[in-house]
Amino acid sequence: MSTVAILSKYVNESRKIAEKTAFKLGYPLVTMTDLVKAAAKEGNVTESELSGALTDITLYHQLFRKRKMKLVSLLELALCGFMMEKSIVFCGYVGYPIFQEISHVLQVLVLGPPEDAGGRAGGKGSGKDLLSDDKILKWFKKIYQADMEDPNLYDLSINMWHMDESEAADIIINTLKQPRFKPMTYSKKVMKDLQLAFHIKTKLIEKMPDVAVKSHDGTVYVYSKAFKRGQKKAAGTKQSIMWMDGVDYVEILKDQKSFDAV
């Protein structure tokens, strides 16, 4: 299913663009609030705890970091679910690892609303939003170790100095018509593999916050520094996911380079 992913620290402006785009395409709009509700339901956690993970920009305490990364993983899994179900327009600041893997996701960065000059009248988030302004950039950097406003991460950058929300939506829709953003058999398969990988990751990440998971046709590859400390950890991890739905084989990798090469 096609996905338009709109990311920005300018909460109100990006939300308006997303609403216009979703309306013109006839796609449902998925927001951060929608992710919180879906993840709370599926992950058996409270909406309050999930919202807290999306607003706190510290990762200092090890125990808190483990729990926070588990909650973020649940939100990413919920996003995978939305994307698998139907074509959507997403507006928020999670999901970067997912979007980077799937060719039919149009990634859009929104920059510089006109109100940014001087008094910043329009960049603040509404009461329903979870974070606004530079706090979003800090959160993104903490979680994904990347600069959210790096244009190299996106397919399209929109500068709100030069257009209104309707014009921005038209540019997004015209870009989405390019053949590269049409869901293909391979990209749909990647989406299915990612959903399984994130499902497994949510099971492991609270015990191993650095865990990374990949899935290819039922074969699951798992990496963590913890596996270097003994065979027992690796064996226990393999056993815990071997019988999960969709898993045919599990390979435990102790080396980051080996995992990246998979």
Given for the second form:
Amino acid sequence: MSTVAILSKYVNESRKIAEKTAFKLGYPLVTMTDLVKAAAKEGNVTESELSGALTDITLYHQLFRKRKMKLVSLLELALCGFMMEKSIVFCGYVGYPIFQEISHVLQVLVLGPPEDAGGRAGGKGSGKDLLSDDKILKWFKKIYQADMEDPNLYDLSINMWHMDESEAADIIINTLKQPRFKPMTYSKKVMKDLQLAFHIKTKLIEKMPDVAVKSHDGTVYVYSKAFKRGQKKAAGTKQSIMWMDGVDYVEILKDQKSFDAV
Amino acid sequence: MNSPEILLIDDEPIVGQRLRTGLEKMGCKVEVAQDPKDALAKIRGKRFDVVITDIMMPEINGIQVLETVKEANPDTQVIIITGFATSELAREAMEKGAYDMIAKPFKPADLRGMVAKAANEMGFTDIKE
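Please give the other form, namely the form predicted in complex with the partner chain, since only the form predicted alone has been shown so far.
Following is the full complex, with the preceding chain placed first.
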């Protein structure tokens, strides 16, 4: 279950590279639209609401923010599902925290020529598939507090100025052959743990937007500032998730340091 | 029956004690080393089919063990077990030729599964988890 994750603000160009890479590898291509469909089914929400969460870059209204974070979490859970199921090529702009955790994910950044940065991709029929261009960068920054075009976040940066999509796909495929991108017991287990953690997070995030969840072999660690305000919240949260599939034990953590140390 | 030779390296005695019996029941011949220096001497003196090593050990770490194994016998499969698993460590281990890696704590059956898979790929088809 290898994963190639191609992120870019150049929607059309990265999509073409992803299609070519997926075709050459014989892997299915997973797009943002696929994530929306899968998340809608899994989370019992509408596709238009999920698409809205991916296109609206304003996060100022707290109530809306809670809902939006839940929707993003649902999309990330759907992405985990695709990654668990089979080897994939993903093209889009969600999932950055997942990719950082899983050692076998080849993370690719697609860059374009600087003079094209202002609207080319959005103008060529990419609109159907959610955001384009600089709005993607803003969305990414809002959600993940990171610069999507920071090359340090990736294993490979490809500049479309220098090559066509077929050459780009060949470079990606050659890079994927490096042993470090081979799935192993550890990375597959991390993926499984992340899937459970995202599953629980989607259940809790609307009530506690700051909720953070980690899972290790069925033991689940949950942190939120809300737990400091009383035992009732902590006990209720524990009760609500301890019977979920895959959960053996729940530990409620009241301070960030303890959670980070897990 | 042809038995794979296993070397299990961990400075915590309990790890060797817990894992040894299960591996022997599978049909493996198991040697346990708590001192990584002794382990390196064993690796240089004898060909093992599978080496299982911890990462954090005094003086010599598991990555150094992996490098020594691959230098002495590139065909030996190395399984990393560690309580300090990270994505970076996993990548480094795989790049240096590790067969697989698992984070502690793990179920002994998980490790046995990894050993059985490695042994089967090496031609020890009688080895079952």
